[in-house]
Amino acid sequence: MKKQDGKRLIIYLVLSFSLAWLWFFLTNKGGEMWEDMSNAKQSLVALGMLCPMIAHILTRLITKEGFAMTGKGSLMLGMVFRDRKWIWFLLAFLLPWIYTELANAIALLISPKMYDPTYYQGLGVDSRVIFLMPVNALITGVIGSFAAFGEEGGWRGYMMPKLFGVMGRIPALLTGGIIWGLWHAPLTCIGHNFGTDYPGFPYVGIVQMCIFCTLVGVMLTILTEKSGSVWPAAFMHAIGNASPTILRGFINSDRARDLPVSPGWVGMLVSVGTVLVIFLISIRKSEVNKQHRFC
């Protein structure tokens, strides 16, 4: 089972990566920096996030593995509420929020002249709905799900329970993430994920994705087998990607150019790190509690 796992991951992995950055460079052949495109480009290049779902669905297609939609080994679409399941899709929903609002405080702690009062103008958001932007980005998030679904129904629907198969759990979501981070790296590459104007771009941008999408990828994964639903990520990855915050129309990043090191990416680190370890003992409370409740 573990030879057959690895021979699978490899086709999905030579899929996934063959198929989004042959798309990537087909859609900015002139290698157009990100914040230089129209949002038509934009949405064009974006579309890559199709490709690990496209890369699962051929995967399977040559491996003969079947597509059923529930269970182990499954596609992983449905979505089941009862038995408390629920919960992994309200968690789904709000985690993006606290961390990304974490992030922008700690930011704000490191370089408090970094704080702007009328920034959110120039964002283009009225002062009446700022407070909003939370509500708006899980609205738009769960809409425009369908291209993180793009995502998660092949990291977290396929390579990652592959991963578990061939190494075990601590080695799989540690590589899943830099798996992850590096197939970011044709768009780390033009500024899309970190911008372009910090040391050693686009290089330390590419390490900085890895580790980030391991913390984060984490949390995906677990909700994704919490729930038997990659839903839960995809709608967690959609959020986070609509950046909700209100905190964020408040931080002029202009002015800590001047600084060795990016206080967003910092406080970034340091909020997925803590929301992260948070979120573990929870569960892991809360699993010994049930345990307890059946002796």
Second form
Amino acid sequence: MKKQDGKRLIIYLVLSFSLAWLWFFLTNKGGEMWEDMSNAKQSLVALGMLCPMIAHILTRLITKEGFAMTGKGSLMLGMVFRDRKWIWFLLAFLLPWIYTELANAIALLISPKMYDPTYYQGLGVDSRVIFLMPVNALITGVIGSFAAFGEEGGWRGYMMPKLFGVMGRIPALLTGGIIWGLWHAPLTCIGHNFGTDYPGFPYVGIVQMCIFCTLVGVMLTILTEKSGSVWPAAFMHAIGNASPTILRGFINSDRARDLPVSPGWVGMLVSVGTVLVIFLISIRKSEVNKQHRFC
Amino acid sequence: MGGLLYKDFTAVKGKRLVITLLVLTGIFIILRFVFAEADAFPDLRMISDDGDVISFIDVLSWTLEGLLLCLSACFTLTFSTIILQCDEKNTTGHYLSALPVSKQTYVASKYVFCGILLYVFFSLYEIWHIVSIAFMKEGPVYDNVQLIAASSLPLLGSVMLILTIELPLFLLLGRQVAGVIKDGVMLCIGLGVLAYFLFGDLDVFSRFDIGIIKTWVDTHEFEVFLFSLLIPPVTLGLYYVSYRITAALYKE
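For the form predicted in complex with its partner chain instead of the form predicted on its own, what are the coordinates?
Next comes the full complex, this chain leading.
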């Protein structure tokens, strides 16, 4: 069984990496940097997020695993709210806002001079709009969650259950995060997520992305495992990508050149805390949801 | 619930539809990549009176994108009727009464199926839009594509509102009575439009200036933002209320 899972996992990973990287190089033939791209081009490159789900479907076609929607070894596309499972959906909606805002608040505490009460005006945003940003991220995230679903349908819907089967829980969470981080490498190399202006670019960025993906991956995997569905993870991913924060409108990161740690590392610190909280909640709820673990 | 959804999926010939849409999307993406640089095909472009370069490929792409959006709305409304017609034709209700499926679950499956259809079509439209606009240069066609994109959510929201009214009618009154009511309403709307064109003030159209709307939108940024923000939750809320009422009445 382990050997079979391992083979299937390799097929999936080869497909997922090759499809996504091929898409990346096709859409960015000129090697343009992320910040130099137009919004339309960025969205086109980001469509590569659908590749893990496409790889998932192709792998199932190759391995003849079938396309069950719910249950063990399925696509995990069902949504169940019974047995207090709605809590995982609620967490998926709220967590991105909480940890993004916490990260911003801690960054401000470390370097108060980053606080700029008029920063949002430079972004051309109405002051009232700033206070609705978390709600906006929630709504646009859920409606436009297809891209995040593309990633989570592959990583959480196929890779993690297989990794759990091959190597056990903790090593699987670590390996899954590193694989996910490495998958983002071409994007990190053009300055997505962390920019280009940091020491050790792009290698430090790739390592940073692996750590970040491991931490976020733990949260997303727990949500998937407990809810028995990839949708909470997809929603959380999509809302997180939609930047659900009010404080960001008041933080001028150009003033933070002399920060002892970059805002990205602060975000990770908060992610560690959030992972711990989810872990504790998941342990408390483990008896209720035991039957829905994917391994 | 999964079985009921699969039944509806089969009723609308879902496999064929999915394959067709995927093939069309693939062809669209490939063609957009092949003709990415309009400058490489000078025969496929023209210069407008304002001096803007208009690429034939961009216009085609914009047309296809708009067509997909309209078809999404039409397909969703048609499929909602088809799944209920199939159930009536095959007397599915009788079979379901012998299975451990509650009436509430049956009603829920119809609402969920239509919701899934809308989500899938909207997502597909978004993909087409992203691919379409990525290779366009700013100009009149680009503005039009953005206009369609801005209207996509209100349009699909409207479809959901129509379903909010249509699904209870079909589920509670049956295909024939609901069909008569639907046709009656459509006829009234059609006659109303005709009457306006015959006897109404047509100068309104000649006085119509899109610039006024643009100016209003620019000066009322917050109101527009709030409106676009509220459309999805309000529509979804009404859809849910419709489901609760229909489920309660359907039980009896």
